[in-house]
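Listed next as structure tokens is one chain, alone, in the form predicted on its own.
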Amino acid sequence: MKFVVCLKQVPDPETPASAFKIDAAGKKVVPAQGIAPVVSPFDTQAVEAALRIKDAQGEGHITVLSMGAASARDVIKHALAMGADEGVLIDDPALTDVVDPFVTVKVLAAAIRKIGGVDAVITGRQAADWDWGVTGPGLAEELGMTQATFAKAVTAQNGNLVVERVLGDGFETVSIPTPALVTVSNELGDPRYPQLRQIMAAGRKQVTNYTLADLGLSAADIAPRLTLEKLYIPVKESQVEVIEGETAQEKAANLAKKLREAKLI
């Protein structure tokens, strides 16, 4: 089977609340000095998935895709150390900052079209920044396939995908035919640890670069549908009073003031 695995590179989600700011005027978050992005949690169970069935088949290629920065680099070849076959990097200067779902699922669509030939797509259930979850069921419906979300586990029998899947009361199992979408939960467990060996052999594996041009596509076909309005981080405010009294009946008739002059009672 050929298989194609969405990646997205995202702030570390173990950042310090301290160290994570806001550029409200760019509307965008301000990276952490001194801690560097990693690959959406989610993502890498995502490859775990892809690899557990190719390993099962005793075949299969596995190409690891994300849409991002130079860096995103990095992501891909942490996949690629965990056994993928090769990588591709949409890196295009009118790409920078996307927040809009509709033009990322677009330009994935488009490269995933170009790769061709794929049996499944898989992605993780949600990115661990937005945590809008809508790119793996907005690329089902771009490409016309089948899908299945929130899976804890996925097998290859006779064509077809099964699916178990979390539900909130509980788990369903599906068969659904390929070519066909996959969403992975962390039900599906932790995703295995790149080794020294693998590190070194990933260095050695191809990355491919594409733009938009190459996707044959223009800024035009990327307009945004999502206004970003305001980026901001809430502001939580608590007030305290502490009820004064020497006993524990004058406290409470000191707390029946408050709430009287409060209107609350």
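Predicted model only: the values in this text are computed from it and were never measured. Numbering follows the first chain given and starts at 1. Heads up, when I say rigid core I mean the largest set of C-alphas that superpose within 1.5 Å between the two forms. Compared with the form predicted together with its partner chain:
- After superposition on the rigid core, the Cα of residue 23 moves by less than 2 Å between these two forms.
- The Cα shift for residue 250 between these two forms, taken after rigid core superposition, is 2 angstroms or larger.
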The other form holds:
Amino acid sequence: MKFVVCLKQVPDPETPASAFKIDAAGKKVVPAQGIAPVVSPFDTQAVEAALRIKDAQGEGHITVLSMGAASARDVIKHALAMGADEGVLIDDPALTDVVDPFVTVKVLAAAIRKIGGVDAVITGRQAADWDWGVTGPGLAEELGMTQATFAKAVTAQNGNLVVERVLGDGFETVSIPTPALVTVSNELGDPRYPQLRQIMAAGRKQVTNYTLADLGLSAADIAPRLTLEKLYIPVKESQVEVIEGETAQEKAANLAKKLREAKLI
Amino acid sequence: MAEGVLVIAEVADGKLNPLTAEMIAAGQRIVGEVGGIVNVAIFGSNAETLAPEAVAAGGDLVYTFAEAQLDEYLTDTYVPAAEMAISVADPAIVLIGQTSNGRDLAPRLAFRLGAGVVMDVTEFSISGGQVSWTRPCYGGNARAVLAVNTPLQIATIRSKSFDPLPADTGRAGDTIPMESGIDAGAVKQKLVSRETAQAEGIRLEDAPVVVAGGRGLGGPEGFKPLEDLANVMGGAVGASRAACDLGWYPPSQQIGLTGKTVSPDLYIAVAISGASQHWAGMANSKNIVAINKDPDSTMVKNARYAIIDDYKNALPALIDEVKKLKG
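Would you generate the structure of this protein in the form predicted together with its partner chain, following the form predicted on its own above?
First the chain shown before, then all remaining chains and molecules of the complex.
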């Protein structure tokens, strides 16, 4: 099977809230000093999902695809070290600070068409920066693929993908024909960690660079459908009231009283 | 000319889910400013039985698609059904729940219809007839305000972000039975099996009170008093990622960026330090109580009320006091 896994480089989601800063005028996040960007966590699990199918099948080819600045080469390298076969980076000045996932979908879809003959596209369920959760189903529609979102397990059986999906109140299993698009949820489990030997080998794997022109896209093709009006850090009401009391019982009684007054009990 | 709002209702356990009434209320607020009516589309065999509920919640016109093939959600059946509802209701704005079904449906529908889509909306404002949608991003660290530039806008709405209108069973509203006209040949997904993980108790996302525990509990047995407190308060129990990763509590109950998003009236965080990954899943809680030994933890600093004590002492005492108040 021929796979494309989409990756995004994001600010480390484990960045402490105190180090999280916004440039309000530029409506963008200021990179935290000394904290390196990472592969969006769901995306490394998407790579893992593709690798598990490839391992089980004993064959397959995995292309990892990222849209981003030159630094996004690092996330491609990470996926190649995990075991992916080749990388494609779409780096174009017109794609700086993309907010609207519509743009991302248009660009990634064009790249996936250019790669050609793809049986399965796997993405994370959402990127850990904008948390949209649009790219996966958007790509599926754009490419005319059957989708299965929020996968915790994916296997290939007789040319179909069998996907265990995580639902709000349980799980379901769906079978979908290829070409298919799967989005992966954290329940898939830990992605493998590259060994030194693999990291060395990844250096020799091919990474192709594309610009918008290479993909046959013009600025008009990727005109956003959304306008970001404002980006801000919500002010938390840090007026905590520490409940008084000599003993735990006294504190509990005072809290229960407060909650009753607030009609919460 | 497209105007008004269409709410895609969601049915759970044979009823409209609470989020549907919240979306209808949000829809009424929108049409109050920009004009038009609130249409509601209900899918599934018992759609017609549920229509009065949608009208009582504030729906003006209800389209029912009473078809057994819509009893279970599949992208391949719901996208064309929603498309049909949109073509007859001709709304300017479509509201869909930010649920596992809505998160699967809304983006695909948007790309099919050439619509801009804003996911996970928690607030909006209207100025000059244009809606500005607010949604959390960066794991809850930031809020983005966005406008949609396309004639048709799709927004998914986070549960518990809007208050429902008081149910008015005397309200007038029409119901129009519809047929989805789904092309069976285009349904490629095959549902093999479905299981409900949480048969008993209140769903975490619907619970008015959530009692959640973290690594500070020290072990799986630490969740017992949390369950007892949730029971007396009519709530549900959640856990931080750290606690789930350690295998102390089922992953289905994880709250946070990589788990569930809750916004209860009352969130009681027990021995949770309050990493931003956790905060992402509960920042919209109306009231936060922290029970923690560490007065400097992020959770305590950002809570409304805090008890600084060992949970092993505080929880049994709190259960006791709540029981007393409840009589």
